[in-house]
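Only one chain is given next, in structure tokens, and it is the form predicted on its own.
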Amino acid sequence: MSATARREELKELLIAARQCTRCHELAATRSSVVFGAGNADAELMFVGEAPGANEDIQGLPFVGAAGKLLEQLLADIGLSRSEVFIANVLKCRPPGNRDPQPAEIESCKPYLVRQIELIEPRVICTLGNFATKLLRGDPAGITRVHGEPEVRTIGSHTFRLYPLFHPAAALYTPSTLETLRADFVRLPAILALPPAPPIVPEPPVDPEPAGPPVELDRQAEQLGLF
């Protein structure tokens, strides 16, 4: 597909997002949905939680404290927002701020889902726990997993994650922000690394060769089948 078209189905994304009301508690609260923003032909693409209060306001991702974070990690390595990507599992700002609902993020993963296949980012840093458990699919937290990449396939894309921690949780923590900068700087050798190669999947197993036909009958003459 070449990226006019993508573009363009990225918009028609965008629109049918913006009327989406599939979580009904979220649709009935929200001031704006949050779809994300950026390049949309980015190598590079961030996948946060969901969008706080300033997010819901203006109806762009990582606006607050934790976009400001994230824009100087950006920075230091030589980046700058319009050159990437960034989006959240959530489109929609739960109520209060709380925690994702497991439905909400099903609801809400197909549209992400169609994000990373349309723009094609080589690497994908997920931010914090929900959007690291929901790409890896795999219960495993942040804490475990961050700054160790590893090639997935979302939908009909494959690319590099790599796990970050959360610039909000690093606001406060001055231990989290030490660790989230040293993973930040492996990001530009992660980047010039080769086009992740497509995950073949392994060959269904043969199911054993039945019987032979007489020794079925048997069987089944035994358990009254005939």
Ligand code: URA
Contents of the next structure:
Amino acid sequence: MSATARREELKELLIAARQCTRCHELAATRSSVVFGAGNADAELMFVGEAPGANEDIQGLPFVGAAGKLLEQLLADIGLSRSEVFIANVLKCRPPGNRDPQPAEIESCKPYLVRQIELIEPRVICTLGNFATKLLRGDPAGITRVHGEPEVRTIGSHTFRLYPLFHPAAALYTPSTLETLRADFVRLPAILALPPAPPIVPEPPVDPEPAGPPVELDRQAEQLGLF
Ligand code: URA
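Switch over from the form predicted on its own to the form predicted in complex with the ligand, please.
Below is the entire complex, every chain and molecule, led by the chain shown above.
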């Protein structure tokens, strides 16, 4: 699909998301749908958890204190937020910033999957537990898997997944900030790797091996093939 076609479809997805009422509570309490923002052809994408109060008001992801830290970390490696794409697991703010519920995550997942397929980033950084567990399809927590890049396929797109601590967690815990900074410093090297090769499914295991050759030979003989 051409870059123009991908961009057009991303706009259509945005329009659909803005009208979404799959999660009745979130649709009833939100001020805006925070679809995500940034470069639609970004090589690097970030996936956070869900919009907070500021994001809900402005309709943009990561505009509060955690967003400022994310911008600083990006600047430290020579990138600006306009060069990357930033999205969230949930497009709507959970009331009172409660945790996203499993049913909400499932309902919102198709939007994120399509965003990934249309933006085609080479590297996706998941920020915190919710994004990491969703995109890895595994319950392992961020403390265990942060800073370990791995090749993953979501929908039709294969990319390098790089789990990071959530910047909000790093705001108040100096050791988490230190780890997040150390993981971030390795990001340029991960971006410089060749595109992740699509994971080819294992070829099916051979069916039962054919009978012993001697038996075949005997049958062939009977058929007059020798
Ligand atoms: N935290 C998130 O996970 N996402 C935002 O957009 C803002 C804060």
